[in-house]
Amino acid sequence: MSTIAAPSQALTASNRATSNTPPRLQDFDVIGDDAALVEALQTFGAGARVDECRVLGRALGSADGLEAGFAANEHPPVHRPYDRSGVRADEITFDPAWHRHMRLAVQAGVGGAVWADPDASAQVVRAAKFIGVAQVEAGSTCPLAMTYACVPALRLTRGVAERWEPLVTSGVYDTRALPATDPDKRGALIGMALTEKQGGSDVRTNTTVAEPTADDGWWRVTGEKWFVSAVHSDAMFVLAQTPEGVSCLLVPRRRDDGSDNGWTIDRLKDKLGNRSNPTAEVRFDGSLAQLVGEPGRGVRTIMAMIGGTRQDCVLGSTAVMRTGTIEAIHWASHRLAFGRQLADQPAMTAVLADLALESEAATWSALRLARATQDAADGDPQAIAFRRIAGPVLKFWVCKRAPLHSAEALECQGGYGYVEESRLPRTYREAPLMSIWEGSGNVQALDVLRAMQREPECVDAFLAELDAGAGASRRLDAAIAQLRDVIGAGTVDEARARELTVRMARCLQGSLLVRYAPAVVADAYCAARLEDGGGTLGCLPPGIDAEAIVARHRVAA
């Protein structure tokens, strides 16, 4: 009778694993161990608050938290069209790791709570703490921001105002489909549903209509919506055509008597990525709606919600940013090739270092941006002027660095970076989004241009901003000089927009960091955006102390 040989020790299951497989990043603190985050946390005004930051940071950064992001993603929504009784109900479910994120979020105040937040660092602290959220699961982002966005809008009309934003700023997770009015409704999201097939950003040529209807203060919309994210919020501000113009309003998902308001979802997008966050082509026949802000002042009112939308779209490519950084340390400090730690290979440590001072450079000018938000509302006339010019230059910038720096990030980690098993393939197909959503990188170029031209205040306070930084930094001081001249020297050509952005952006980072970040970070900054252009990653002029910058970025789990 003939035996079998036992396996070689070799191919044993319990010695398939390789010593040289990095263990996973985990049960770390998203937000506390962003060295560059906690300080800027402490610069504009949050110092006291970092440790609640930090509570959240460590509920997103366990092992539990970010399989929460995986299981989002891996079990996308799904639109049930029917009911099991054959009625229609448009529902749109989830796995269950979607709510356990967007309580976490909701409840530590990323949504609408941070309106009824009176702290003076509230904006900030909420900045923050996006930016830890959009690293663990991304499409949580979107009805995160569109609920926080939504209040300056809603508070344009007072009727609006009393009847929503209770909800939204209570801080409250609360997925029941019950209208506004019912008492038993602890918490709303709110979304937007703007673009039509025939027009995209060119909101003007939409072809859905407002009618008033008999009952004073309602009307009726009708008309089909193209692309509408987080389909299942509790109401969606639209665009419609009514006798005055372009007017915007606020259609309910549900009747004051619970019934349906009339909308009807075609189908759900299937998107490159941002796959947990539904999105839908949907129909509005009839709905009732409230006007909201001036009729046909719509562009000018959903501006008011889009500000700052724009800005978390900065936060979240923040967030790829820092999530590429770590990702890309951590795997290169524990991986050899050739004999040595990755990390440790001077062409592997100038890439790093390079992905560090992107991500420091986005985390400063976000949180800056965040800080000039919190005295805006408050009425700061010099913070009115920052932030609107600002926020154009900064959301062009980062969101297109973005893209660049996932795709580099992804590449240290080879073939791993490539598989689902990572978190990069994510945040690969995440990055390009923030470029799209609330106008394109023309967009917002151009709108730059138009800031410069009708409102010359916003030139004067970037201006300031970056004079604050003087003297600092010898190339600093050149590119600001070069900057001036561009714009003393008129009007700048459209096609040339682009440039002129690009110019700004790296002018503001630059004054931003040689200010408040380490002198290795501010200097290696100025030296490598400033003089030679910033191009591709990894190459770091001589002199700059790479070693530095990765360790301060190197994440203990």
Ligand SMILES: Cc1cc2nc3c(=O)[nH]c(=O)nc-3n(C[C@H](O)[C@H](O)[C@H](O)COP(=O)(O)OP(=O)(O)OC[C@H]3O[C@@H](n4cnc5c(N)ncnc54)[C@H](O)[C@@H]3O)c2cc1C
Second form
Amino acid sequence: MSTIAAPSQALTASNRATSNTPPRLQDFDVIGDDAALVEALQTFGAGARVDECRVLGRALGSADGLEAGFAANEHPPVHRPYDRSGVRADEITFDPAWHRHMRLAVQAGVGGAVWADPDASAQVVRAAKFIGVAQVEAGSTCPLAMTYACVPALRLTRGVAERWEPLVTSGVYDTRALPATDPDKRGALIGMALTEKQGGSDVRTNTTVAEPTADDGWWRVTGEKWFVSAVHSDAMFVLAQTPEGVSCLLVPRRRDDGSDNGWTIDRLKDKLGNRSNPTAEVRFDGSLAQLVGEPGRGVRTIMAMIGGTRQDCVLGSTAVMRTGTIEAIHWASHRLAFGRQLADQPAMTAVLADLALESEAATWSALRLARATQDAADGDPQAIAFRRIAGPVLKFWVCKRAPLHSAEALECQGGYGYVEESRLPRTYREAPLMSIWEGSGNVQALDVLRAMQREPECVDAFLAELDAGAGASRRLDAAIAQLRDVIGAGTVDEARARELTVRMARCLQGSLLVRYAPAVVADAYCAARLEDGGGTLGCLPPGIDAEAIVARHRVAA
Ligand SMILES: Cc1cc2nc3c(=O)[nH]c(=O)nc-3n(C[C@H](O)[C@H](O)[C@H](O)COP(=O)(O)OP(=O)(O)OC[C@H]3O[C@@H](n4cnc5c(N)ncnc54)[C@H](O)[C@@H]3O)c2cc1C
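Switch over from the form predicted on its own to the form predicted together with the named molecule, please.
Okay, now the whole complex, with that chain kicking things off.
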């Protein structure tokens, strides 16, 4: 029998000693430590509410707050089709961390409560909070976004709004499967079930049908839906065929008597990204529903909601980039290679600065969009026109940048960035989703063309926004002039829709940064992004103060 010698004291000690391992980035203020986000809050009218955002930011960035993001994904929701007696139940159970995180976000106003907030900066505040919440756990942002965005659609039909709006905007996280009419029900989550197997972008191909019942105002919905996220929600918007064409309906999970509403979950999907949010395949079998908007105008009706969820894709992608930026800078600021701190080595400093630049551009864009949402909701026609086109422009661009950014940020952490103990594998897997759902890249670029052709006032509003930054940078002025030439040349071919959208996005980000960001950031953006070939992450042109940009984005935790 062989024996294993006990290790010597010295060997044990040296094996256990670790050096050059950066501490975990935690116990920081996810919102308040983000200089660009705080400045954007102040610039877009929410300066008086920065302290309120900081309270949430500290809770999110605490060790417990960050741990909730890990736990909700390490212990994903479970679908229980039947109860113990064999009765169909379709119950979804979650890790307690999911509920903790969701409750924090809903109570902070990241769901639908913003629509009951009379403050003139409410949408801007909510956007900053959403960016904070998304940095900790991305899956939760899906129900939060849908519950937020559904309110303008609910309001299209009085009976529907009366039933649901008080619950959606209450700021109470209440997951009990009770009907909306139950006096005990204090809050609700709302989702959407649009996509079917045969088509997600082209929802006109939906085969789900809705038939009116004898009860005035109620319909029966029957059909299969292929992607239904936050499937535990209290109600779902669906698109279904009616004699008038595709119509929009709201299907509650429970009927008014508390019974099941013919809503069966076939299975949960095994996704690339977050594990925390249950995305399911669902069948509706004669489910009772209320019509929303006019019959046959379902696509138009649901667009009242999709403007909001698209905005939240921009916010979510901004969060991906902020997480990558601060994690990369933190790691490189505590890690030595070849005897020197990584963050101080020029090739790494340039990469970190470029990540920060992209993240900062996204942050200003995201909050500008939220400001437009606020002003549009208040009836400002210029804001309505600007938001109509800036929405798809930024949804395309910011969401396209996030996966590239995430991969580069992860690489800054070397091998550690590739393992699940780092936060970055989760952001890396999540990043592509924002570009797919709520209209994929091509769909957004084609929507930009559609807005230009059908609503020319959008182009005027967009160019007016760009011109507000004119004269500050010769590169920006040249880029705007080129964009005007492209637009002025007439109808843009579909094959060039992306190219046009990218030009518009870069000009918008440049214009925002020259007006609002520190000169070191604005100059770097214009030099790095507005000339041909700009955009490969980590390849900053000469003459940029990379150290200053990195210092602005370093979190002292
Ligand atoms: C994790 C996850 C969660 C989701 N949750 C929900 C949900 O809760 N509710 C819901 O309803 N849906 C949900 N979806 C579905 C999502 O909205 C769709 O996947 C998306 O809209 C694309 O539809 P599709 O998958 O059918 O792809 P398709 O429509 O087949 O599109 C495939 C590709 O073709 C491109 N394309 C489409 N039309 C054109 C065109 N005219 N010209 C050029 N290119 C074009 C698209 O940009 C895309 O890249 C979810 C998807 C994912 C991945």
